[in-house]
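First, one chain by itself: the form predicted alone, in structure tokens.
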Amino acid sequence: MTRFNHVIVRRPGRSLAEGITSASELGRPIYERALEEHRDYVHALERCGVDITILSALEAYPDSCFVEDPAVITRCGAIITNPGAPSRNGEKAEIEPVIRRFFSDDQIARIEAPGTLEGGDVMMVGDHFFVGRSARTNEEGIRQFLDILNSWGLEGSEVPLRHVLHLKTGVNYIEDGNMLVSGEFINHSAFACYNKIVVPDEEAYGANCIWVNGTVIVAKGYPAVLRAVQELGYETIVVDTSEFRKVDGGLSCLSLRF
């Protein structure tokens, strides 16, 4: 089973209110509340026994607190992605020096244009990586990603997306063969061999949970998800991410865990 020793997070900036959103009806994020939620998120991770690197806010990149997207980290090395959202593409240059604190040159690979890939489309299940083909991650990006994995003795497979922004918007692996699924992923053949915990439509956002060293962090306000995870025997920590939801962000987006 995976064990995480390190986590990288980035504080949100005041520019978070200008982040990309598909949910304008929720309103703009309130910076002070977002900072409080981020502090609570970091405290939850600390309780899971990881060493945390906290990066300063990048006001030039409103979405840059979502550090999961410009890099993917495996047990063999790190892949600097090529984000498909133009306003986020520059984040890859900001995350690479941080990645270099933990990995040598021969452990770092890159997705190159015209390939695009964002980490939110990548779900690690042991040594297999499911990667969603989305509006942000294209066929060429997936081809390069799978080639890199194969060169490291790892493997992966493509999952075309129909409705959600990123793969992990709707499906998340919480170890022990258990997978939270919602919407288009409930009956998806790629996940047929896992114990699927079906998330009701009204709690679809809550499907984005993260497993960290035996504990599952669950978003606040999704009681059916919380109950289902607890019934599987996991320790749980609840964290409010409502300000980040306003700009299409969730629990997994806010950290790189390795």
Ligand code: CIR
Contents of the next structure:
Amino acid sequence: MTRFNHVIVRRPGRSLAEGITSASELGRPIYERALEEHRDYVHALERCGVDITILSALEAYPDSCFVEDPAVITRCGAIITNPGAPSRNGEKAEIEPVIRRFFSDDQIARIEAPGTLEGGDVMMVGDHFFVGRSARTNEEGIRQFLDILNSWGLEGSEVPLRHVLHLKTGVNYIEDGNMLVSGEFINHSAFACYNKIVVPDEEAYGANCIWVNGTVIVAKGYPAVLRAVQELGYETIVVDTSEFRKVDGGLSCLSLRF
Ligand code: CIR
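Can I have the other form now, the form predicted together with the ligand, not the form predicted alone?
Now the full complex is given, and it begins with the chain already shown.
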């Protein structure tokens, strides 16, 4: 059974306003509001019974509060990724010393060039890891990732993406066989055997929920998603992530949970 004891987050910096975005029509994130939303996010996690490592903002890396992307943590070890976005690649060197506080040398592996991989493309379902092949995560990155998993007795499989930034932009596992699916993943054969909660198009951003020790954290403003998750019997906490949405970020991207 999955249980998380630790969470790593990084405060957003003022440079978040320069983060990569596909949604410029939403405007640039407002730093003070992003900080407030981030504090609420941390409080929500605290209520889920995890200890939280809060890292300082890194102004040199506008997207570095999205700590999910430069590392993937499994029950057997951690993988430092090789982010495919050039402006984010240096984040891997910033996260590694933090990962070392929790894992020994033999529990840490790396994705090496020409392989690229970002953690937002990795969805953990027990000991199986679905990996999105995206503009950020390439074939070689996935090959290396699956090799590492296999060497640890874990397994994974590739899911080609057509429209979304990362795999977990559109599909998220909330344990107990339940999976939130939106857009291109609704009828995807890889997810046919799960209890699918279909997220309507107008709430697609809300598909990015996180399960933490029995509680599901849901983004504010997605009532159909919230209702569906509550009807499954989960405790829920709603957190506003609208400033992070302006740079394509959501609930899962803002933490490493292990
Ligand atoms: C990026 O484009 O890399 C950031 N602006 C958003 C990253 C979101 N991360 C995630 O979905 N895991």
